[in-house]
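Take a look at this single chain in structure tokens; it is the form predicted on its own.
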Amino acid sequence: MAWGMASEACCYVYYPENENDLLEIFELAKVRGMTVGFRGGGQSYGDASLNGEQILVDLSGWNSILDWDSKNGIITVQSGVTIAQLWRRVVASGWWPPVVPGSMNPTVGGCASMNIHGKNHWQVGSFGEHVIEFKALLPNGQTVCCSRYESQDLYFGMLGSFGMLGCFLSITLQLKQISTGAVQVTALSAANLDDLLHIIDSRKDEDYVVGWVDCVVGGSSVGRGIVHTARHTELSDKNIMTDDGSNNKHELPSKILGILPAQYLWFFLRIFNHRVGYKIVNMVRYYSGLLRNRHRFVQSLAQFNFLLDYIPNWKQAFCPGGLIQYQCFIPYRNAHTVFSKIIHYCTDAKLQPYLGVVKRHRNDDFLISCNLDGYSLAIDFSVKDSNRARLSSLLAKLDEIVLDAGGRFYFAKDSTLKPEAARLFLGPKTLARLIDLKILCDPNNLLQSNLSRRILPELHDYQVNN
């Protein structure tokens, strides 16, 4: 099942213990005329880690930390190591992963495959920019070591290629040195979308910036929200953390407001899974944030970054239909107009998102990239049998708006993108280069997924011509 629970597939799941096992799986797929997909933490919202009626390789067992240089902050891990394992291993030594997603449950291999971004993208770039090197097994049987200086085409091609070129065996990362493992957070209220984008752009000297958007309210308050900025707290060198193995002060709280057990709160959230409920939740969130405007407080890095993990199993509140996220990346000059249109279209369709998040971004050099000099808007929708068709129609319209503005899409979050939109987003040169690398690395066209077949069927057409 996809993480968002809105799509699922029956797969033949294999759990390789080593590289030789994976080679045998590739050979088995060739003999039986099947395809192979990869799954790490299974945290993609959509169908990226599904391979219906075909082979699915679960790499979550490849979770060993192979080497850790605590002096220089360089760590080598297997692809199945999660972000949670990673930060818990290094934080007490005074280091932190430079780029993390909104949850600590994705694997390092998954983060590399999708080249994820964090709340500091405009500052430090995407996950791949901090990969010193990686070792990968290609479906052609070749094991490669890639870096910015060795096998550059594969380095910039595999990072972000959503698992279509090979399997990451190990990944070496350069971590960020920290003094305290805490950040000073400031909450800033924004009266509307223009105000929100202005605040985000004016705070680019902060280490992290993220904006929550009320996508339900209308009128002159469209796009109102709360911006949270965070800056690493600094101590003198004599107070830098030592490797004492204690992570308790960094962990997420088990109780909300010190009273309510977090593990049961998804039951409460379920009560608000409807249009009126979204209005109530967004209103409460906005006005509570308004009361804390410019208020400063201290959180651990984990508490600030992993908001999706505060309430365990929160997605269960959206059963039985699940949820999907729509995330678009828009150039700086067009962001306000496009985001306003998106919110209005959702309102007119009576399909308001229950959550909206805005972040600032920058360009990068990876072959498959959603990143640009601008902003992203991520909006979450509850899926029900009664709204599936309308939701699909709405998102297709939003795709047109995004593409007309020169926007891009993020495959880790996607659930609905059509081939026509994917082709326009990538462009013919990028698509041709991806196919060339695919033929080189995967001549038998073994690596596929529900995502790849949905968005880029031509990526798999070459097998017919061989």
Second form
Amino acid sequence: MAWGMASEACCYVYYPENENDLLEIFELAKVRGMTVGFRGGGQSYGDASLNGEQILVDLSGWNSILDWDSKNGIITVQSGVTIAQLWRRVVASGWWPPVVPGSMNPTVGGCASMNIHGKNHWQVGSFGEHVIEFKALLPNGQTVCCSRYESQDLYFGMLGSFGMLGCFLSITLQLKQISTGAVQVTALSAANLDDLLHIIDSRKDEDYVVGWVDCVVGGSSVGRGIVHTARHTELSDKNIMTDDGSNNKHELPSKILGILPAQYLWFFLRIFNHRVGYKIVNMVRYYSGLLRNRHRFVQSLAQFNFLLDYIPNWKQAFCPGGLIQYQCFIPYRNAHTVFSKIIHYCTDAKLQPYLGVVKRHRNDDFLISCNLDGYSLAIDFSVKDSNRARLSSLLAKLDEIVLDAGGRFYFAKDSTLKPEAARLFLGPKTLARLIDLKILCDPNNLLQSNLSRRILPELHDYQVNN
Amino acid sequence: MSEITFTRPLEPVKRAIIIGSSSGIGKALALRLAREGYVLALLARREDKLQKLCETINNDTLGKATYFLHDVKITTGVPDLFVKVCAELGGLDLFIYNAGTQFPNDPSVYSTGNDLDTFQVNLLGSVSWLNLVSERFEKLRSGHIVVVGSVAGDRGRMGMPAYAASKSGLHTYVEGFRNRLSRHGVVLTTIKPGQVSTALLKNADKELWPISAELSAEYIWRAIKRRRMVVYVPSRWFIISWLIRLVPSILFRKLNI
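To test you: the structure above is the form predicted on its own. What is the structure of the form predicted together with the partner chain?
Starting with the chain above, the whole complex follows.
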């Protein structure tokens, strides 16, 4: 099942122990005419980690940290190591992964193959930009070592290629040095979308900037929300995080608001899983933010970054239909128009997202990349039998708006993109380059996933005569 | 058939396998499910009929269909075929075992060949399929299995002992699977058709108020929708069968039914 629970598939799952096992799996797939997909933490919202009725290689068992140079902050890990393992190992030595997603459960291999970003994308770029080098096994049997200076084509191609070119064996990352493991957070409330984008843009010299948008409210307050900015604290700052030698001070709290046990809270969230519930939650959130406007507080980096992990299993509140996220990246100049159109379209279709998040982004050099100089808006929808068809046609309309504005999409979160939209977003040159690389790395067309078959069928439309 | 295996999370389709779908109830059921938008894999022996049915479904209905040639008497290749069919469909939600054969109802004939043939098609052919499908559905904690039995399976009949016994065996076999799988969220439905106007009806000794295959397919579709356990098609056969079951053996052996 995909993390968002809106898509599921039955797969033949293999748990390889080493490279040789993986080679055997490739051989088996070749002989039996099957295809191979990869799964790490299984944390993609959509169908990226599924390969229905085919072979699925679960790499979560490849979870060893191979080398850790705490002096220079360079770590080499197997691809199944999770972000949680990574930060817990390095934080005590004064280092932190430069780019982390909203949850600590994805694997490093997954983060690399989706080239994920964090709340600091404008400052430090995407995950791939911090990969010094990686070793990968290609389905053609070759093991390659790639970096910015060696096998560049594959380096820029594989990072972000959603597992279509090969399997990461080990990844070497340059970490970021930190003094305290804490950040000074400032919460700023924004009265409307214009205000929100302005605050995010004006605060982009902070280390982290993220905006929460109330997508339920209409009228003159469309796009109101709260921006959280954070800056790494220095030792010279008032050091509130006493060091007891353990990682406990960094961990997420087990109780919300000091009394509610986080573990069981998802059950109560179910009560709010309807339009009126979203209105109540969003309104309470906005006005509580307004009351505490310009409020400053200190949090550990984990507490600030891994918001999605505060309430374990919160996605269960959306059972049985699950949830999907729609994230689009819009160039700077068009962002305001497009975001307000998107929120209006959702309101008109009576399909309000229960959550909206805005981030600031910058360009990068990777072959498959959603990143551009502009903003992204991520909106979450609850999926029910009654709204599936409407949601699908709404998101198809949103795709058109995004493409018209020169926008991009993010495959890690996608559940709805159609081949025509994916083709327009990538462009013929990028697509041809990706297909060339795929033919080179995977001549037998073994690597596929539900996502790749859905969005880029032409990626699997070749045959190479050996 | 990439068109069929293509899946979109927000536009889920139901996928079904129908064994024994070239004619009669199977064919009518395939058309009924296709009208509901099902993606179907049709399995039977007669290619020309299957091909025609697939064309009709793909051209005239919401659903889609593909076919595979399969003789239920040959069980050795079933696991590989099952993998292939599921891959082609891109998943499986509903499995229907409808293969059945019946030799003419004649108390004067004693034929080991005919009886073995009847057991092989009606009962033994289902064994490997039901095991594979049940194992899959148990792991998925969902799925629906429909088996087409017969009212004839409710009593041993003098004219067709093998047919009655094979269908009775099928009912009991499926009941066992139902008791095993219902706790895992899997639904098993036993359909017990009375007299339906199909090729098999010619072998019955007398006709008693038969219904068309299309109407029986409609009743079966309702049973599938309502996730029923045991359904007589049409429902009047529940009363007839109940009365027949009430007759004590000492009397039943003297009757000509």
